[in-house]
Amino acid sequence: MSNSGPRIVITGASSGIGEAFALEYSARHPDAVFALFARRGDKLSDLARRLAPAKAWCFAIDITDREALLAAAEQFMAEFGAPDIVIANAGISAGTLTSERADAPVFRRIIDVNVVALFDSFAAFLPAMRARRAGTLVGIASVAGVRGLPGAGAYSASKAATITYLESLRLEERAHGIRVVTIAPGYIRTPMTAVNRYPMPFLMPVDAFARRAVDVIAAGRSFAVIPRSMRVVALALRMLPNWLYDALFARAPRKARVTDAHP
């Protein structure tokens, strides 16, 4: 437990957002120590190479995999101690619809990437924090999930359940020296957009997203959306009574289908 730098866990880290969130950081704290997460071992292996001389450990589990995760987490701390940041970024996206019965398991994979491995990568680390009195867990939400868009309904769910369990965790950790901090990004330019068949107003480059929100979670803020042009969009969009919202969004482009998701 030498090391001076910051202890940061990622998950989701082997590409994108999380990826980007590391190459941040490492830029910024050289002597940071890492917890990757992410099934693909290679993109792990890989990213820790470039995050030198920062030090990387990598996980490649599923992060549904809740003994796998829990196990990862005390081998860590074991050596390093409860972490500083925790990012909980891990996250799928497809389109679903509820008429197709071939969806099902699709929408309950997202919600368990999404939504309940998001619980259990907090869990894992949480009891030490709050011994320490002292650290940040941060959520990725999303824009999409203000409000509810025609053949997203897994992934809208998924990202209004995260801003508002994130909102109740910020409640309960205040008292116990924790911050909580939600960020919800609009359209970041990452593989998992790269898919998308319809235009993304304001996209904008990872590697910019990941400075603006690397500030956000140094500053402490409770919640941000990022571009800020987005912001607008968001509040916007949640203002609109349901009738106006109905006529405007009840033909908007819809994500690709696919008969299975994974992270």
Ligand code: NAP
The other form holds:
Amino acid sequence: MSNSGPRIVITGASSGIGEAFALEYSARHPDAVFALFARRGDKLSDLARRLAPAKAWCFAIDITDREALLAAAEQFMAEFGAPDIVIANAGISAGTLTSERADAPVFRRIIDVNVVALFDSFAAFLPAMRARRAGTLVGIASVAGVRGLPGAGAYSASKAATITYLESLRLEERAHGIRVVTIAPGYIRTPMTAVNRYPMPFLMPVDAFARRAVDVIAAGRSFAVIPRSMRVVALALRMLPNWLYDALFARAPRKARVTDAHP
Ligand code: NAP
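For comparison with the form predicted on its own, kindly provide the form predicted together with the ligand.
Shown next: the complete complex, the earlier chain at its head.
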């Protein structure tokens, strides 16, 4: 079965930013074909209906299940060929403290989902994209990856790793016709931030975020902080000397911890 529209893979499409990406792309490209990944298949099926007339294939898997991910990627590509865009967006967030034994599996899980599965998501499609010498890989990082936030060591580390990894990937793929786009959201209104009980500067509606992010991807920008107002914050954070950063952030509000190993 062939389709003339763009083939777009989105992980973490069952809610928040991933869902908003799918809705924005389907509005711009009614002839698009989507591969949607997340654990909650019911949410994916519901979204797939809302994307019509664009077509959507739903893969209700845990993104850390590499075998399932590879099988799904092969299934999709056998039907439609290599994707034009892969957005590795699936992610989790929870507070973690090194002093708390119960947080060790949470730390590991955050790194697995946010970093290792991001790598696997690209790796599943990249050889086929390289063969066409075309396509864009989009990684969703975070402003939280610019400096280590207290109480969020796993999340900050995962997003710092994401930013650095994507930079390596960008250089590696340059000569192969593959673009790599890093997007670092500030605070976006999604279920992930709905649980936060502290002020979130420049909190942005998720549909506005998706509009801006799709523009950034279309323009082939290598790195973007969204919203723009957060870019200034990110730049300032990067430049602050440790003594000042420590004084300002030691008592910053903290993300809630979970003792569940699978947030
Ligand atoms: P969200 O609404 O909680 O969505 C997270 C998505 O990831 C869901 O679709 C979830 O689907 C999926 N997911 C989580 N674990 C998964 C797993 N093991 N396997 C497959 N899918 C999994 O959060 P969001 O705000 O849209 O976050 C999306 C991305 O943006 C994340 O990488 C996050 O770190 C990043 N980000 C968000 C903000 C913000 O302010 N919202 C800021 C910076 C960065 P299932 O639960 O159905 O599996």
